[in-house]
Structures are given as C-alpha cells and as structure tokens.
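For reference, the chain that follows is the form predicted alone, supplied as structure tokens.
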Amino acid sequence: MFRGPLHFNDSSRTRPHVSHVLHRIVASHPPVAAEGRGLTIRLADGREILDASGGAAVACIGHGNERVARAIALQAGRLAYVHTGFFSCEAAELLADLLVGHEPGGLARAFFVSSGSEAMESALKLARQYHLERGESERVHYVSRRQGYHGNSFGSLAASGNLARRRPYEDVLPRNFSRVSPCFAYHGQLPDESDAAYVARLAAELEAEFERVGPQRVIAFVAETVVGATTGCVAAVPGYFRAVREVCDRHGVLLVLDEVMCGMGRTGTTHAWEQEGIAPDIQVIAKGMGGGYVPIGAVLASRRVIESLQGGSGILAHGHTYQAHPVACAGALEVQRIIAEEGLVERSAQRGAYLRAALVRQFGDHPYVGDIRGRGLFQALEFVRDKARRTPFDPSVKLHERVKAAGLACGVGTYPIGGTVDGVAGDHTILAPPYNVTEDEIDRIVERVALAVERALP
C-alpha cells in the first residue's frame, strides 16, 4: 500500500521532542500522520488507522491519489498564482464550468476561496450586497438555526448555533443574527406530532422570527441542508425546506444553504438540496470539493443574485488574495473529474445504504445507541444513557472524547462531538468514509467502531 517512508525530522518513525505547532489542545502532542493511501493513514510510529470519517468529512476520494497529485504539481509548475484583480486562470474557469455551467437549480456563478468559513463569510456579504443593489439598505439582519455550524470567522460564527465554539467570543460577535429551532426530529418532534405538523410548527416559528425582527430588515435565512458536526448528520423531515423556501420567498429573504460538510456527493446526490425539492439562492461548499488535496471552498450564486449586481454597481464588493488560486482550483477540478468519471456520487448513495444497514445490524439494539441517522456516506451514531427517554450521558463523562481515543487505539478514526442535544449535553460520532470505499472496508470500519464504543462506555 505505502511506497516508502516519509522522512520526518530525520526519521519517519519519530516525532520532534518538542512541537512548535500551536495545536488545538495547546499542551497536546497529537500523533504524526506520515502517509495516506486510500482509506488508511499511516502514523510516524508505524500504526495504521482506517480514516472512517475522512477527517471532517473531507477525504471524499481517499488519500494518496496520484492523479490529483500530478494535476497539482503540473499547475504549480505552469502557473502557481495570479491576482484575480488582474487575471483569471484556466483552472478556475474550467472548475466553474463544471460546477455551474449547467446552472443546477439556477446557480450560475462560482466564487472560489480557501475554506468553508471564508465561503460562508463571502456568502453573507454577497447576500447583503444583493439587497443593497436593489435599494433595500434596511435589510441588516440574518436568521439561522440553533445547533448549526457555519464557520469560525466572526460573521460565520455569529451565524452559527454551536455554543462551545461561540462561547469565548460571544461578547464580541456581531449582534445582527438570531436563531430559530433546528429541524431535529429525534429531539424536537413531539411524540404524537406528524411530520407535516412538525414542519408547520417550525415554519410558523421562522415566520414569527421574521415578523419580530421586521421582515423588511431580514437579509437571509442560513441553514445546513443536512446538519453536520454540531448534531451529527441530521436531515430535515420531508417538506421542511419547501416550507422554509415559501416563508423566505414571501418576505423577499434569500435562502443560503450551507453544504460545506454535506455537499458535493456526500449524501448521495451532488447537492443535498436536490433531495429536498428546492434550490437555494446562494450555496456554500468546501470539504468534498477538493477532497483534502487542496484548501478550497466556494460560493455558488443564483442567476437572480448575479443579475442584481450586474444591473447595479457591476462590482462584487468583496475579495481575497488567494481567491480562485490556480493550484487549488486545479486540484479540485481533478477531484471532481474523478468523481464524475468513476460515478462516485452514485457510489456514495449505494455504499451509504450498505453502511447504514451495517450500522443498524451492529447497533440497532444497542442499549446506549439512541439514533442511527444520516444520508449516503454521511452517517452518525448518537449515544444515550437512557434509550427509552433519549436521555444523554452527563457531559462530565465526555463520552465523545472517550470514543475518539478508543477508536484510535482500535485503529479507526471517526469524528466524535459533544453537545449534540443543546450545545452542552449529548454525544455522537460521525462516519464519512470516501465515496469509493468498498463493502469489505465498511465491514472493517463497523467492526472496529463497535469495539471502540464498548471500550469507551463508562
């Protein structure tokens, strides 16, 4: 599988005695990943880990694809960088043609940046400019949902409902954001409430929030089509996004869908919104776009949004130094070509069904697994102390952290998060393997996850 050692500090088997990297946990020394091939990451100490979550649902075609590596190297050698105030580049033009040349759902232009957070920040600004170009300068407010996540920059974090990530910055975040309830049936739908009644209740809550703010002051409603890390692969009940679309349209509010984690084939269709019977005015994508080979994200804007700019100032009042970076665009273009040529979106749907069935067989009767949910190769397990009452473990147990540690010890990497229910309590873990994962690899993943869960439970 692996071609040979990658030398790290004069040895592929060791790491520096002192790390000068500012890690997420400041005092930690995380294991060094030396090489990746397919589903497997080899650590510098020789251990091998099945990357069952693609990091954070990123590695959609697996690790070590030589075709993508060649495309990146070729572009770097030919043209590494130009400033978009002066030039475009072939890679960006071709990538935009591939993504929106056929105008899916009316999306007509692509704006390329370096991350999902940058993409969401750009989308928020584009939505504001749309209304300014139409003479609606009084629109200054955004509405999003609790228990959602949209990025770590100030604007995108202000839109987010992830309490843990917001908490240190709460007093300095922009105040022109408010949140409504998520469509989270496992915890939010009443016992005798039908899907239609639940949708009607949530739509009425959104309408009421628009009225509270003043509908003429609302810029956009922002939501993840399938909620990712914060609650763990939560898809809306049928009809929810059609109802949301109607509320937005009634008040001239833009619908911004965040598919940074759930988009680009992850849920079994290129765009998760295709399964909802609606399309957004603005869409944000990132992780599955470049598959982890390059840092890249994008805003996809509808024709009507673009026409407002063309008919007004004619200028996009926003930009980044590294937007539409040639090397990043070339890498993402090759990833997307591979996905198309190998039918990997369809494979995601098929292998997703296999993964879901395997998880149900393994965990369906597990006393501490309350819910198995998701779409395509985007599945999650939610852990509960009391399955009948759907009661989470006490946050002090930090079960999600125990699952992560036990998983690595068992040779499998998943994406566990705490605060599933309300930002404080609740634990889940996400499985998001590459679209070209095999059934045998899925079986191995589920077997190791089962072992990790048993070891992690208190």
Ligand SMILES: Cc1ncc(COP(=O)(O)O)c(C=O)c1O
Second form
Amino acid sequence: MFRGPLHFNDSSRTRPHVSHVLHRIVASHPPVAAEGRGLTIRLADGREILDASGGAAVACIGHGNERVARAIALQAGRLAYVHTGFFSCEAAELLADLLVGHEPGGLARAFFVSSGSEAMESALKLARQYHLERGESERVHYVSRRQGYHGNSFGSLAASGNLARRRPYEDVLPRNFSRVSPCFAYHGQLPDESDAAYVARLAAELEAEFERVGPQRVIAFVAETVVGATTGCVAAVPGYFRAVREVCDRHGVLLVLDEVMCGMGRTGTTHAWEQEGIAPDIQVIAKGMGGGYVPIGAVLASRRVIESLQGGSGILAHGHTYQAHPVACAGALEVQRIIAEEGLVERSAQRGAYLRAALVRQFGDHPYVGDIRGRGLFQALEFVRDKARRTPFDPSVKLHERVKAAGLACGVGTYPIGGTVDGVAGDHTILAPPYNVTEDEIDRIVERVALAVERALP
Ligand SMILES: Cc1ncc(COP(=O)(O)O)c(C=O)c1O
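The structure above corresponds to the form predicted alone; please provide the structure of the form predicted in complex with the ligand.
Okay, now the whole complex, with that chain kicking things off.
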C-alpha cells in the first residue's frame, strides 16, 4: 500500500533527530507521519493509524489521492503564482464557478484565502464594508456565541467563544465583540422545555443583546452552523436558524455562517445551512474545500453584499499576497470535482447514518457516554461522569487527552477536546472520516474507538 523511502527511520542515521520545529506542546516531539493513503496514515516508525477524524475534519476524500497530486503538480509547473492585483487565473475562476452563482441561497462571489482564520477575518471586514458602503458607518459591533470557534487571528478570535484559546489574549482582543448563548440542547435546553420554547428563549436573548448594544450599531451575527471542535458536532434544534435569521433581518444585521469545519459536504449536504431552511449573507468555508491537499479557505458572499460594493466604492477594501493562489485553487478544484463526480456529499449522508448507527450500537448504553450527536460524517461522543445528571468528569482528569493517547495506542486518530460544557469542564471526541470511507472501515474505527475509550476511562 505504501511506498518510498522513509527518512526518519533510516537505520544509517546514527544520532537521534532533534526537532527545531516549534510544536504545539513546546517540549513534545510528536510522532512523524510519513505517508497517507485513504483512511490510513503511516508513521515513520512503521505504525499505522486510522485517521478517523481527517485531522480536524479536513481530509474529506482521504489521503494520497493521485488525481489531486497530479492537478497540484500540473498547476505548479504551469503557473505557480500571480498577484491578484494584476491577474486572475483559470483555477480560481473555475473553482468560483463551481462554488457560487447557482446556489439556492444566492451566494454570488467567492474570495479565496489560505485558511479558515483568514477567511473569517475577511468575512468580518467584508460585513463592515457592506454597511459602510450603505452609509451605516455607526455599525461597529459583532455578536457571536459562547462556546464557538472562528479562528486564531485577532478578529476571528475576538468573535470566538472558545475560552482556552482566548485566555492568553483576552486583554488585547478587540472589544467590539459580544457573545450570546449557543443553541446547545444537551446542556442548554431545560428539562421540560420544548424545542419551540428553547428557540424563542435564544432568539429573545439575541434580540436583547442587539438592543443592549443598539441594533443600529450591530454589523453581524456570527455562528457556526454546526458547532465543531469547541462543543463537538452540535447542530441547532429545528427552527433556531430561522428565528435568528428573522431577528437579524429585522435589524439590518448580516448573518455570517462559519462552515469552516462543518461545510462542504461534511454534514451530508454541501452547506450545513441547507438543512436549516435559511441562507447566510456571508459564509466562510475552508477545511473540506481543499481536503488537506492545499491550504485554502474562502468567503462566499451573497448578491446583496456584492451589490453594496458594486453600488458604492466598487473596491474590496481587503486583500492578501496569496489570495486565490493558483496551486491552492487547482488542488481544491480537483478535490471538489472528485466529490461531485463520485457523489461524495450523498455518500457522506449515507455513511454518516451508518457511522451513527454503529456508534449508537457500541456506546448507546455506555455509562460514561452521555451523548452521541452530529450530522453526516461529523459525529461526536460526549463523555460524562453521571449520565442521568449530564455531569462532566473533573477537568483535572483530562479525559480528552487520555482518549487521544489511548486512541493512538489503539491505532485510531479521533479529535478529542476538553471544555465541552463551559470552556473548562466536559470532554468529547469527534469522528469525521473521509466521505468515501467504507462500511468495513467504519466498523474497524468504532471497534478501535471502543477499545480506546475503555483504556482511557479513569
Ligand atoms: C469553525 C471554525 N472556524 C474557523 C477555524 C479556523 O480555521 P484555521 O485553523 O484554518 O485558521 C476553525 C479551525 O478549526 C474552525 O473549526
């Protein structure tokens, strides 16, 4: 299955390799991944790991796709770079044709950048510019949600409600951002509260926050359509997005949906918002767009937003050196063509249902798995100490870290995170295999995850 020389287990090396990479845990030396094929990553020491989360829900067509590798090489050889102030390129034009201009939601133009954070940063600025072009310069405030994540740059982190990632920078983040409650039924919906009553309560909270700030001062409401890493594949209850759309519209506030993690087929429809009966004014996508083959993200803007620019200054007041990078666009274009040709969005829905059923069979009665949730191939397990009371484990147990370590020891990579409930307490792990994962592979994933969970529990 795998081929090629492996530098890091080369027996002719006499001295151990000392890393000069600044790793996420500074003193750590993570195992070196050498090759990837389909669902499997082979490490330099020969171990094989089932990549059951596609890293962070990125690898949506699996690893090692030869077609994508060829498309990237071809583009790099033909035209690696042009500055978008002077030229466009064919790959960017074709990718934009594929993404927008025909959507029921009225998304009209695509702006390509290199990551989810850059895309969110661009979306926040585009939203501000929309109001400026319309003469509403008093709109200076963004509202987002607690327990959501939108990126690590200053603006996108200011919009984020992820406590752990905000904490070191809290005092230097922009202040013109505030947050309301997320729609998180497992922890937020009251025992006797209907979905409709829960939605009404959250919509009233959003309305009250607009009133507190002054609705004429609000630029946008920012939310992940299905919350990803921070709370673990949390979809809103029915009617929530229709209700917040209505509140935004009433006050002329733009709705910015972050589908960096949940978008581009991951939840069983190309866009997660298609399942909500609404469309955003501005949408942000990234991970599943390039499937990990290229660093790429995008802002998709509705006709209404584009028309405000066209009818105003006519200039997008934002740009990056590497925007619409030809190699990144060519890689993403090939990934998206493969998804379309092989019907992989529909497959994500079907295999997602299979994965969910397998998880329910395995963990439905598990005393420490409180919730199994998600959409399509975006599923999470939330771990609890007391299932009846939905009480999390003590954060000092660091259960998510134990699940990660045990998973790797059992040959399966999931995406475990702590702070599920309130940014401090709670543990979950995400499963997000590629859309072309087979049923046999799903069975193997669930088997290994079950083993890992048993080993990880205190
Ligand atoms: C919902 C969401 N938005 C934004 C981002 C930031 O994307 P990136 O890490 O590519 O900058 C992420 C990354 O995990 C994400 O999950």
